[in-house]
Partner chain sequence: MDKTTNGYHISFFKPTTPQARYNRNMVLWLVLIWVIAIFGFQLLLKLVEKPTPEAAYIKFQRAWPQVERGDASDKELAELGQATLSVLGKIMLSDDDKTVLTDGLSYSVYQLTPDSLKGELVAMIREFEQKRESIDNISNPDYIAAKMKLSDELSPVLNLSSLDIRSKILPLEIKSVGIEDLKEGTKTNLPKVMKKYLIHNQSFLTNFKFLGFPFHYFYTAVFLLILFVGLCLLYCILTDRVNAKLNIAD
Amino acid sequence: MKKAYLLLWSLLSFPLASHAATAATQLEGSFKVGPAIILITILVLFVLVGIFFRAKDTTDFYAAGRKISKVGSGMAIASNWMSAASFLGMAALMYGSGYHGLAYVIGWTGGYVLLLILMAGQIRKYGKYTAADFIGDRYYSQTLRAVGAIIAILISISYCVGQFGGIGLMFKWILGINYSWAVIIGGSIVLAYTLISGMLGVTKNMQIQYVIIIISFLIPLFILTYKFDYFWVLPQIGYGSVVSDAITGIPLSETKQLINSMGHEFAMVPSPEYAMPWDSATGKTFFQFIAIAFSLMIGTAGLPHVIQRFYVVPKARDARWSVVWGLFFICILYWSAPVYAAFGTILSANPEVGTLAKDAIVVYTAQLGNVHPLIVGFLAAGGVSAAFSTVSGLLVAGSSAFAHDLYVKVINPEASLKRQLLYARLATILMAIIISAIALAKLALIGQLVAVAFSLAGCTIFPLFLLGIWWSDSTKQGAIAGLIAGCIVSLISLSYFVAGKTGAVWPLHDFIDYWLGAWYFAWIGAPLAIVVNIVVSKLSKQTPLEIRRFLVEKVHS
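Would you give me the structure of the chain only, in the form predicted alone?
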């Protein structure tokens, strides 16, 4: 009987797998059965985990019951961090601009080192639920709490736009539907399980998502390096030879059997600018490289959903170790992303390949390298997992800011726990609708859209946390003045960015576009906010004694 079942299964599955393999070799525009089955299976798993670990009260919804282990939290941090911007966007940036894209790798990684050294343990010791909670309490101001909550929501929305774009691209590739429907369907699914699970289910899901993300990302790299005779044992080192080939060029006489899945030999002319991060030929400068790395670094330490992760562990020591584990898990992927960019550069060198969407270059590279279609499908599902893990964390952070910091702390302090949970879920739905609408406009690359959120966080929340934790003389008046300075810089940069996208040319457009670019305006906004905070604090009434005593006895002890 067992043999009969196996035979029947083989007869049914062979045509399915064959069709999947054939369909998945097409770059765009077809429904890919195998990848679709993999994607649906993974999504069902996410929803089931969300139901099993669903939030039962506000502590579960906001802080996962404060019972996540440091390794589990580290995996959740890494999964939360490895968004579509990391999984898809980082390779896209390096594919488009060569080593200039390393500024994003340096900034996003260095930010966690900054968090580990300056904030992780102290934030947990302060013992709040959200970033706005800390700001309102530390600066003894309900107004600052409300403003902090609004900023947290804006940052979450800005960050999510890029993620929804990534979800749209992967759903479009797998299902063969247009980008708009892909964004709507993918966004609806991630919204459903975030509503069901809250922070507890989201954190449990993130640990599963991390495993899916990292396995799906690494397997094609071993196959590509082995297949094209590079050092495959450790592709993250072996890819250096691929970069050398891109820089020096590959003559037609040396290509031999080196052809992509479309039958093109990948001979290519020398591209030395690939390894020159600020060469004039790339149109990028040294200032932009440093400004991007700096802005991303301090922006990391100001992101509400990153800060909120330190509240889910039992102790301050666990918060610090969770950052160490998070960095370890993050580095595995960050070390691997440039490999896709380098292989993508070579495999798509033939003009007949045409112009590829940079944000999908990870998947295209695996396809052009003739990796098995089901593995490519698993890779695409990993990209969706990466976006889902980050979006869910951001939606929880944003909805917590609304329900906990605005509604309960400012508008209705007597609200029941049931009503708080209801408002958190309503806020989640509203945010998802706004994010979907903006994502459909396709304003920039995924990595660049995400970088906007980092600069906004670097100009606003980062200075408040840095001075709030480490300088007890920082006052409410200083915080307000510093926040205004950071917001003004942010407003100028983003206004010019949006105007530029609509075709309007305002006075000083080129000057603002270069010195206050939307991806890196925090290079000046954050230092300015800190200086203004210090100057005004020196001129205003001293911080209340109980707060200074709390910082000394509880936070720094």
The other form holds:
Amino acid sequence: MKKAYLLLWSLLSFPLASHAATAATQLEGSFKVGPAIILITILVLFVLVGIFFRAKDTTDFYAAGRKISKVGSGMAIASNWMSAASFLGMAALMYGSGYHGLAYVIGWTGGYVLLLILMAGQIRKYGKYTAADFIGDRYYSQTLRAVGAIIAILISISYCVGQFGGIGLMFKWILGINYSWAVIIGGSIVLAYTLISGMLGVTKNMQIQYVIIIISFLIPLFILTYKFDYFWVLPQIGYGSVVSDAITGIPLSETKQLINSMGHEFAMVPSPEYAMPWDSATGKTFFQFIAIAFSLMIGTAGLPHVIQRFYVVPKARDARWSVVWGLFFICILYWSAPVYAAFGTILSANPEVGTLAKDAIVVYTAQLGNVHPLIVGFLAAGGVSAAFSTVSGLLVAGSSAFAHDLYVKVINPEASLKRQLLYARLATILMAIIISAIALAKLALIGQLVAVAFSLAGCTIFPLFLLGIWWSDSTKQGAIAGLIAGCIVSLISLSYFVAGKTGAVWPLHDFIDYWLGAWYFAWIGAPLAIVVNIVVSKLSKQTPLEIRRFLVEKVHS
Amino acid sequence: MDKTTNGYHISFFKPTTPQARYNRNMVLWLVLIWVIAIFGFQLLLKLVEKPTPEAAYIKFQRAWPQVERGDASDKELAELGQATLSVLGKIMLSDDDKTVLTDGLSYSVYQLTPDSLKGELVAMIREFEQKRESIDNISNPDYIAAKMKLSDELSPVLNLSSLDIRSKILPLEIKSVGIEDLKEGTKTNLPKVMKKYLIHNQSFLTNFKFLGFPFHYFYTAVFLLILFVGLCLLYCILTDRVNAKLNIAD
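Form predicted alone done, so how does the form predicted together with its partner chain look?
Then the entire complex follows, led off by the chain already shown.
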């Protein structure tokens, strides 16, 4: 670990010391040299660390966690989790819809409690490598294994669309090009990065990524709270007064001559809508708040790439404790994201600032707050790193679902290792192309797009794991019926969402749009899938003895 | 875990070993705390909420009937203009709502301007609009001077002091065209728009301050996350203790 930090410091210190600041006070604009150098340095660092700590064999690759501490494993969980949605998207949601955005904050953290107390230890004891493996084995069905793999691929794609959107926005900001080109260039780089680093020292890399992501995210917060005269020692508490100031408004007489980078006073009219619950100005309701929080929570406990982290720790106890550390490290970022939204609200309050891309508000806030351009560049590079680490993990998970779970386990069990690898690479490329194409359509905010993946996981994989672990009478037939119910709800919601985006108005559009919104349809889909699974299981033939025996003797002993 | 004649059987709600029973009880307690802390609090927030208007809304309500009838006094017209500016300074505005608000603002300023100066007012606003469109950078000195001049000229019309943040917004939001009459669409929609942006769900939970935060905001954004980490920590500690007590190895 010490070697890695030395490497990190030597690489980071080069551009910081040798490159002068860019005149990046303009929010958008031309190519930004400093941020570009920082970004390239960080990406090169990730690849070097990967080579430095390369996995020696397949077991080492899969079970890298066995050599690292629980804290290190927690960092890996946090890095795997913290994507563009956490880094950029969460602040965007609070900036755009105030208190409603907190539904995402608690949804994306509260789910870990469920994951821990209901699944983590048992998943480790079950001892499979992928979600599809578990589903296929527990429900003694090759069909379910194949469907599980397909769902895992769809979830990976859905999750990555938001990440590509974030990468596009940051590349647009750094390179000064339009969004479409930024997505294409950023997408190509992340694909190359995944193909190069996919087989390298994943877990060690994740720890380094976590350190870079969190440092780049926290530094501007100390500067902002210090510059604008708030309690800066702990910005995660200090910003409470920023929220209160947004509510009551800041008169010009109290701005203390503080201005943003465009010369506007640090002042605004009273804006209680920023913090008051389900405010009519945001257009969001109490039901939507609850539905989003609930869907994200159960989605967390059903995401294949999250569940997969628990397969690689040595013991069930390690799986449990790594969740505690992982959640703590995640919360450091989640306690901090609202600070950007609160400052962004006041700093961009003057109409002259214009309409800002919400998903880039983290970077704009730092710029408007007169944070040094190189630090803003580091922040943008941190956003790209967050997206890269998640995308590469998801592309690897998606391609392994295709090559391992679908191709080898279902289609061609005799396939050679070389052929498996070829199919995995082709699947990675194909997924990247599909994801780029969807990301170009800019269907919604990053956080919302990622929430779609959570609802999908909540409706499909979560019920299969929950019942599969805790109720031995859940049968293959019950699982299939439950999965069909979950998929139907998902299909209805997503069809209406896509139709709405193309301008088509289907019957009951408003009703479906509100009650089965694309980012929270799991509020009903998941309970329905569970009930259907239970009812059909009760009516079907008992689970085979060897499965029940395995559950009793291995998973719950 | 049942190894009876029915065969091996696992059910969360019907545990058959001390460890499983303990685990069930612990999970149920933790889930109960989790549910009440998250959803219970939000439900409480919903139950105690009371629609609370901002001061600007009260002024608007007082002035609007007269404005709608076309017999508003200067004071009422100024209050209409001030109220629209109170909303135009917010960041969560839709484009449609903004159009309605700028119409209302421009109308009130036009009505408050003496007839002999109305032509001059429109020309002045138009000149500023043209200047605004022609510049590349808002730090252009000519543009800044024109903006300040317009603000200085118009703020007294709406009884705004130079220390009122709304005086800075005024030149940026006022329009030069179609301001002579209040359009039918504006007449219908302005009260709805004002209600939408100026009435908020407040209660003792939102008004009480804790560490500088409105309490409900602190609870959801900060405390709940601490609680989640705490619940996970508690579960791990208790599970380790039970496993040690029952001699269960991982």
